[in-house]
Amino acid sequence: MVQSSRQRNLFLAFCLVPTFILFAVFTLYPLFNGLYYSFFKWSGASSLAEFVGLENYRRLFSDGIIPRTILHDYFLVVTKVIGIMILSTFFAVALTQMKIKEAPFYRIVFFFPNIMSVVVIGILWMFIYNPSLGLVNSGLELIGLENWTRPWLGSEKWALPSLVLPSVWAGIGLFMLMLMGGISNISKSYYEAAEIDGATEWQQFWKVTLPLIWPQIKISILYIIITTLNGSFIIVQVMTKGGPNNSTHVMGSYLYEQAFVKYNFGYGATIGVMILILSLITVLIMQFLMRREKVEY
Amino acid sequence: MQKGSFFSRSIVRIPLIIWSLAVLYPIFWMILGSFKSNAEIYANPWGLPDSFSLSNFVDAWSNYNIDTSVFNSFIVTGLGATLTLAMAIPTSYALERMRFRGNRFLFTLYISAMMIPMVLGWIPLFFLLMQLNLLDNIFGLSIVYAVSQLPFSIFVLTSFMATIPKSLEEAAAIDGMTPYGILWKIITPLSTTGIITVTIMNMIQFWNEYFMALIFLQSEENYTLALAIDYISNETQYTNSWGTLFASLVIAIIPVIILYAIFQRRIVKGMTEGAIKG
């Protein structure tokens, strides 16, 4: 028995230890070290770090660009949540509850951008927004709206809103499928009962479909928030690099610029800590706001 | 519940058709552009190319060293996916099937890593890779990639392994099979569906990844495809070689299109399951 428990422990160690060591070295250690780095200042050569205490945090609060990056992040969060949730709910309801023969075609097509690389999506949309040969401006000219054409990504006012469309374009499919999964689990008897009570299709949507897919909607919204706060800098880096004149910088792209372009690694780490804190707070607040009694009919 | 009179179905089709065009047209436009000369792109951004010439692909392949980056991307993708499995299969098995102190904690630790902004860890990781001599090295990048997809892989594999009947393992143990044998000869083959799903998801992820590659790779001969097309895209501001850029974008999405065509259902399942984790 001693032998077999020893064998069991050896097997357990074989299963868990090598993986955990790699995870600890390449994920946990860097995360904690990121916290630690935020108290250092890099002076010139990349290996010379000097302990400066809370200096980076003081700088963070007096850096005029930081509030703008936070604002931009939340602008993207809000516009993406609204755009993606409205469209994907509409498409999910249309594809599950209407008798549309070619529904599988739409499902496959709408999902495809979800597996494309952000670089490919970003570059493709840079073309679409290109002032002289892009689809947006030449499309506007085609329908006689020459006055509306502009250098979309080159304009301080329009660059950030222009980043929303590619993100929505690339995001719809996944959330549509998640909601379709929720809708297909709803028992048909609820709709039959609603119909007998004389509910219109619109009322059925509000009173039956929406409350019953609320868990999927909640998860989708949280997922969009997390992925946007943790990853929106990728599309920014590809399409605008934060410009023009910082008008599209989000927290992550600003971190990249500070750390890997200007070599302010300590300050970059401080921005990273702020991203972590803001995403945790946001997720907690959203979970609190969206808590809702489970619907039982 | 069967709604949808003929009339309302026709109305609903309009946004569906518009969105399909919005998705498909840019992709077709990109593919058409890869066959056009620059003059054609300027003269007629909406139209068909005069002839389907492959010169843009040749240019991207040989003059912009796409061949090297494609090779690097294949290495990183293959190595990363293999390494993820080597780590995730035994760990998932232990977490799902064995009782030990800290089981629940360890599982939660792995899973919660899916929600944490990794960008905070990238600065120390940069210096760590430098010390390990793995900076600007596609093998170093493969390890980082593999570990980054570990939480997702464990999440999906444990839920798969939970469906395997325990009686199979018990029978094998009575027949004198070692736990290693059970893991390798019983659990792994029976988890094939889950392993394939996870592997496809990870491969797409590694093939497409851009930001970690941007930070951890520096010299052009180590570029992955994502970095190479970003590089060409930046060059294009000066050279205006739009056709070449389109061609390299097409090269980048061909493997993804092939995988999606073959494994459409599995990719959808893997992604929606991965998303629910949040």
Contents of the next structure:
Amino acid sequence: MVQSSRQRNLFLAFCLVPTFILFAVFTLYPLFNGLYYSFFKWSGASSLAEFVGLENYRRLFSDGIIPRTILHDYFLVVTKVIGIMILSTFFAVALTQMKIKEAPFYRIVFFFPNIMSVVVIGILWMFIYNPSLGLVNSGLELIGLENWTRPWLGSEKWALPSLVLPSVWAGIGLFMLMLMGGISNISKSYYEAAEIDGATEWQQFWKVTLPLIWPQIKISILYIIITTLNGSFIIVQVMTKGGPNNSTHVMGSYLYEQAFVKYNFGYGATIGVMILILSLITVLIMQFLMRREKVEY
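I would like to compare: after the form predicted in complex with its partner chain, may I see the structure of the form predicted on its own?
No partners, no molecules, just the chain.
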């Protein structure tokens, strides 16, 4: 049946308009509303908001905690990208190339943390890091390394690195499945040809597997960066609340503290604008650095 141009346009409008409305309500409106309130001094509870112009932005550049939160955020970005990508790639290759009989079971095991709430993960790892009863200190004592035990989340030196392990643990499963999907689509003939040419398994990984799953790797890295810069405040808020002595504050947790604890919603909105700008800049830089010619099967 041949559709008229009017019918086609009506069908497209029927599909796109509801999506655009949801996007406008839940994305564009909060975005522009946050930008608007960044020029005001507002408690969030009062009906009165005092216009202060660029005062909040001046305060942002003079706030000594802001540079620390940015460093903490990018520390988590770097460590999560390295940790998640190395482990998820290793497990993806192992479960697809080594013909492990229990592969379906291991897929479920690795993906299980992804269906858990971040709050639940944070509470779970708080018990694991507990100085007296936690598995980490108990394990160190069991193998005779009592000198290595410490209050992991109560130490200014170790609190931030301690957040990396639960963050990596929670993220491996999703990206492992993404990479497994890419590896499964690679034709076996490529590996057979490489093996005939004398390539070792390690060379096959570098010359065949890695280039052909590069689109999945790139998407995974960008996704980790975006979710870390915009969502790492949840696990920080649950496990440390930015302490001790602001040693684990990230931009999102500092925004939460300013807006919902100290009721400086105008300044909190300014921090939100900063997060948006840094996220966009970081993603654009990474897309430029990771660009490469498309490899076809």
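Positions refer to the first chain, counted from 1. The structure displayed is predicted, hence computed values, not measured ones. Take the two forms, superpose them, and find the largest set of C-alpha atoms that agree within 1.5 Å; that set is the rigid core.
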property: Per-residue C-alpha change between these two forms, A24, threshold 2 Å, rigid core fit; result: yes
